[in-house]
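Have a look below at one chain only, the form predicted alone, in structure tokens format.
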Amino acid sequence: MIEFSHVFKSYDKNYVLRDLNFTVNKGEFIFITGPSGAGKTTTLKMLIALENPTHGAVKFLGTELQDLKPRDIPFLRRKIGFVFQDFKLLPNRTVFQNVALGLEVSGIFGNIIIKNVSEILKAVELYKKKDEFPLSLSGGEQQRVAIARALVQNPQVLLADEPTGNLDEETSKIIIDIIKSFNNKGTTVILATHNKNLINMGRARVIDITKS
């Protein structure tokens, strides 16, 4: 489903990734690990065409992503949900409106939005807070909104960049359990983290990008 083949990535001639090779099968749960600055975030960004490799190939469903035309990139991103490390929620929009935004961008409106957003908010146990604004929520609740937003379009793949970076262990377990519940329904998950406790909670295959 996903393949990194001899991928190198450099910025101003400084390499953050060297000869990265791995594959991810449909329905897998994968941890990408390595120390800060190892290129975990860059690796995830390549999968949504926010970054391109300096050398090598990144493939999704057989397509080399660096060869995509700009007009095709939005269609790729509808298949891949991304949970950012800093949430990236819009403070002037309610929980419901934040989650609905991706559907609106895709041209979906009306009752379909109401149905899909309501269902995903119930799945992450935040439906009762649908009319609240992000800054009134706890860190764990904000992260659940970010996960709901990433999953509302039912993507084939969920990418999560340090999704529990600023959360306590109990809240981190809740987040991992939510992500695993969607993985159990068939969503492929790639989660970047340097947190060994989180990896132990997930009990999934680990790819150390400093050793791949």
Given for the second form:
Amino acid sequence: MIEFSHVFKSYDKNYVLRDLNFTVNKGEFIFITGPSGAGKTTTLKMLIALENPTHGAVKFLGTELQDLKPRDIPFLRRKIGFVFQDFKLLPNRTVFQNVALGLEVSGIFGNIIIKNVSEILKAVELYKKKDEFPLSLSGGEQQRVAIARALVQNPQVLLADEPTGNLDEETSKIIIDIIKSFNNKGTTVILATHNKNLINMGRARVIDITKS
Amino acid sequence: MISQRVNYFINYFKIAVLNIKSNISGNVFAFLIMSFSFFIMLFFLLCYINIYNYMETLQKNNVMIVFLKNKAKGRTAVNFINGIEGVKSAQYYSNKSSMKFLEKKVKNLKSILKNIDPRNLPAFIKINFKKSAVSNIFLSNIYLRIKSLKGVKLVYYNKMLRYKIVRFMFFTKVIGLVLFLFLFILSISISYSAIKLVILRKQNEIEILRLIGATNNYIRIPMFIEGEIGTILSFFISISLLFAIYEIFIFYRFDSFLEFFHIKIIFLNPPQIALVFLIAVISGIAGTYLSSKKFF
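Next up, the form predicted together with its partner chain, please; the one we just looked at was the form predicted alone.
Zooming out: every chain and molecule, the one shown earlier first.
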């Protein structure tokens, strides 16, 4: 499903990634690990065509992402949900409106939005807070909203970049459990973290990119 | 296909309204700035239209006076003049009615008029022209034709005043056009700055929308709708304000002193209002396009 083949990435002649090779199969859960600055975020950004490799190829469902035309990039991103460390929620929209954005950008309107958003908010146990604004929620709740927004489009892959970086251990476990529950339903998950405890909680394949 | 497009548009419209609501203070500030620029433009247009109308009234109300020689037959001259195309009326005043005419026009000089013998006053013909027929060439032509008539002593019309009015009107047209173009560009640049203030706050939002798969259209179309709502609302605020000021001006008879100069203040007519409305719409589109350009 995903293939990194001899991927190099440099910024101003400084190589962040050197000869990165790995594949991810459909329905898999993998951790990408490495110290800060090792290129974990860059690796995930390449999968949503936010960055291009300097050399090598990144393939998603057989398509080389660096060959994508700019107008096709939004359609790729709708197939891949992304959860950020800093949540990236819109502060002036309610929980419901933030999650609904994931569907609205795909041109889905009306009752389908109400049905799907309600379902996903129930799944992350935030339905009762659907009319609240992100800033009134705790860090863990905000991250659950971000996960709900990423998953409401029913993406084939969920990318999570240090999703528990700003959260305590107990909340981190809740987040990992939610992500694992969606993985059990068939969503491929790639989670970037440097947190060993989190990797132990996840019990999944680990790709250490410092070895690339 | 059509219903899907309508759905898209309704959704874009809802997003635009939501965006306005979520940044209400920024949007109100932008609306006020734009309203001010449209008000200046409408006020200028109102002044310009009234000055121009007044000058046109002056120009069209041209009167020609034909003084006749003693014992000349006025009836023949009147018949000839009435036969000229473009003449509205030609009224003959004998020596006696000349005195009455003077008494009517200069009431406060009755004591002087009392000592004048009407037989020493000239008989004359007062000619009024149809407004549609009046032009510089036309009047010069009539002047020459009447002057050559038998019994005519002097033909008087305010050629210099007319010439000055025509020059002034040309000057008014040119200056008016230049000022209007300047205000048009100013309104676009003010709308651009006001919309930019709102859009720059969206930088973070645009980045997030892109990351979750929004197309450029999804981001940009609500921005254009938001810009249009802003400029159209601002236009209505400014036209309402101008109309209110105009009504107060008329209601409290502030225009009474202008009546002395035969000036009647008129409000903008629908095509003139539509012109400024069109400028507001263009300002909204151009302002949004220019201020959102850096994101696309």
